[in-house]
Every structure is written in structure tokens, then in C-alpha cells.
Amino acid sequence: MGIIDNINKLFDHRIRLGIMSILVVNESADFNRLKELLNVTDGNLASHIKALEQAEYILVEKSFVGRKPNTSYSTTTLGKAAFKKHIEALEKLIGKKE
């Protein structure tokens, strides 16, 4: 097995990596919080969230706070496991001595 075999292509993009990093260490985060922390546009964030949602790595929960709609996100068990495997692969790659 090669040293890059467990690197997940879905996490290649820095925004998706950022989304997962935030969600893994927090129970959940809403759209505006992710947008603020990652300093990205609505459309850019939405497209990356969609990719993670389609892979079933994150859950989307829509609700209302008062009269305003609120969308929050959390990681799935599958998403946490895939992200952990990806981070471990990166650590192995960085620590690899020839």
C-alpha cells in the first residue's frame, strides 16, 4: 500500500478540509458561522457543503430561530471516520522518512 492511498480526494480542497475540521471539533455549526470562520462567499461554501452532504459526511438540519431560517451542519459517523483516516494518512506522509 502506498503512502498516499488513504488520502481522501474529497478533502483536497481547503474549504472542505476547513468545514470538516470545524465540524469534527464542534457538535455542529450553522452556515453563517462556517462562512465567518472560513471567510468564503455563500455560493462557495454552499457548493462545498453540497459535496460533503452528497458523500454523506455531513448532516444538514434546517430549523427556525425566531422567524429566521437557520441551517446547521454536523458530521456523520462515516464523515468522522473518513476525516480521521485522511488526517492519519497526512500525518503518516509528513512523518515518512526515506
Second form
Amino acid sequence: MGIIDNINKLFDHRIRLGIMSILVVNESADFNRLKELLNVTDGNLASHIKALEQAEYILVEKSFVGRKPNTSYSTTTLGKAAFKKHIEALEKLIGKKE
Amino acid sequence: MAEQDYLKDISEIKNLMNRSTRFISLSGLSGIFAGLYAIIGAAIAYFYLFPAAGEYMAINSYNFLLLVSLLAVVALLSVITAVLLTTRQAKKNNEKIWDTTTRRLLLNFLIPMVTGGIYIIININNQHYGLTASLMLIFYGLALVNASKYTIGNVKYLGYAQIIIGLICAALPGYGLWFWILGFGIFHIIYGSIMYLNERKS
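Output the form predicted together with its partner chain next; the form predicted alone has already been displayed.
Everything in the complex follows now, all chains and molecules, and the chain you saw is the first one.
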């Protein structure tokens, strides 16, 4: 038993953590917006999104803006809770060492 | 993962949260300029356009039209200066100027602002000019406070200040022009200077 328990393996990647950070403070964000903020390639971002989607941490919503397909992402309640737990664990971990 | 990495994670999270929700590049200089334009505009209005004591200004008079145009010029110049300076600064910081954050900021600013503008126009059309300066200050203050959620910095304090003097102005009829100068002129210059010094420091 330790604080490490609450560190979420799924978030142990900078891009996934980034996606979650953006989505918890914004109602939703679309693919291009995430790409622009995180500075990553399409393929890279898509694979991380998939991982988060499979864990049901984020919700994917496809729609059309005019004729162009637009995919927007938002966090689920589960995802928000998991993210919060992870951050708290990180803070504790750092706080303990100081 | 080492402690260093976790620390980096946390600062990265903070940075992303800020960058995705808040607009950073508002320039202090544009505040100073807006204040100067307001004071120059008010001076022109005071010396050339205001009716002498005892007279009153008719809504369809030539002077009234000039006054409204003067106001529009002040507003337009302020907006142009703000856009130019902000774009320049955003370029320097490598930020995008027209993204979701900016659009949200603008929308939240414009809702109280346009509401107030229309309300004032309706008032003037009904011959109620008395509270115009006060209403302008109050609605501008509300717009700033509303938009401040999407900026980094202390725009909300400027907003509070505008609302407060707007209310005082409403209580003291006849001094509209002076409160207008204080709010749109002097407060902008003070606020802009503080922002500008902060920008210089960082």
C-alpha cells in the first residue's frame, strides 16, 4: 500500500495527460484544437485518444460542420474522477519528498 | 518515473489548462492608448461640442451627431490599436491569435457590451440622455468582468472599478463627462501601465 497506487498507468504518458488536462477545463475540444495545443502528429494523437476512449475516460462525438466531418471530444465523469485522483497522487508524491 | 518527471508533468498540465482556456497576449500598451484616445475625445467634446450652460443638446442637432461620431472614432481607434498590438505580441510569444479561446473571450465580452449599447441607444431615442455615461461605464465594466474568466491577468479589477464609478456617476447627475474621463481615460492608462510594466518584467 502506498501513494503509488493512485498513479494511473493510463496517464503515464505526456500526451494522454495533456489531452485530459485540456478536456477537464474545456467543455469540449475538437481534433485540430488538441493537435494544435499538444503539438503532435495526427497518428500519434489518434492512438492516444483511442486508448482514453477505450477506458471510457473521454467521449467522442462525431458531427458535421457544413460538409466537413468534425469530431469533438469531452471528458466523462469517470475520466474526470480518474484524472483528479491521478493529480492528487502526483501532488502527494512530490509533497512527501520535500 | 523520477520526481523531476512528475514535476514536469504538473507544470505541463497547468500550462495546457491555461493555454486552452485563457488568452494571454492582451497588451498593456493598448490600454494606455485607449485611455489617451478617450481623454483626447472627451477634451474635444468638452471644448467644441458641449452646449453652453442653460442650453441643451437636441438629439437631431448637428453637434449631437458629431458627438456620436467622435465616440465611434474613439472606440474604433481603441479597437484597432488593441488588435494591432495584441497581434504583434502574440506573434512574439508564438501564440495563435484567432482560436477557440479568443472567440470565447470576444463572445463573452460582447454579450454585455452589445446589450448595453442597444439599451443606451433606446434610452437616447426616448430622450433619456442623463445616465448615458454611467450606463456606458457599468456595461463596459460588466463586459470586462465577464470576459476576464478567459484571460490571464487582472482585467476583472479594471471591470470592478468601472462598475463602481459607473454607479457613483449615476448617483451624481451632471458630472457624466468627468466620470467618463476617469473611467475610460485615466483607469485605462493606470491599468495599461501596470500591465505594461508586468510585461516588461517577465
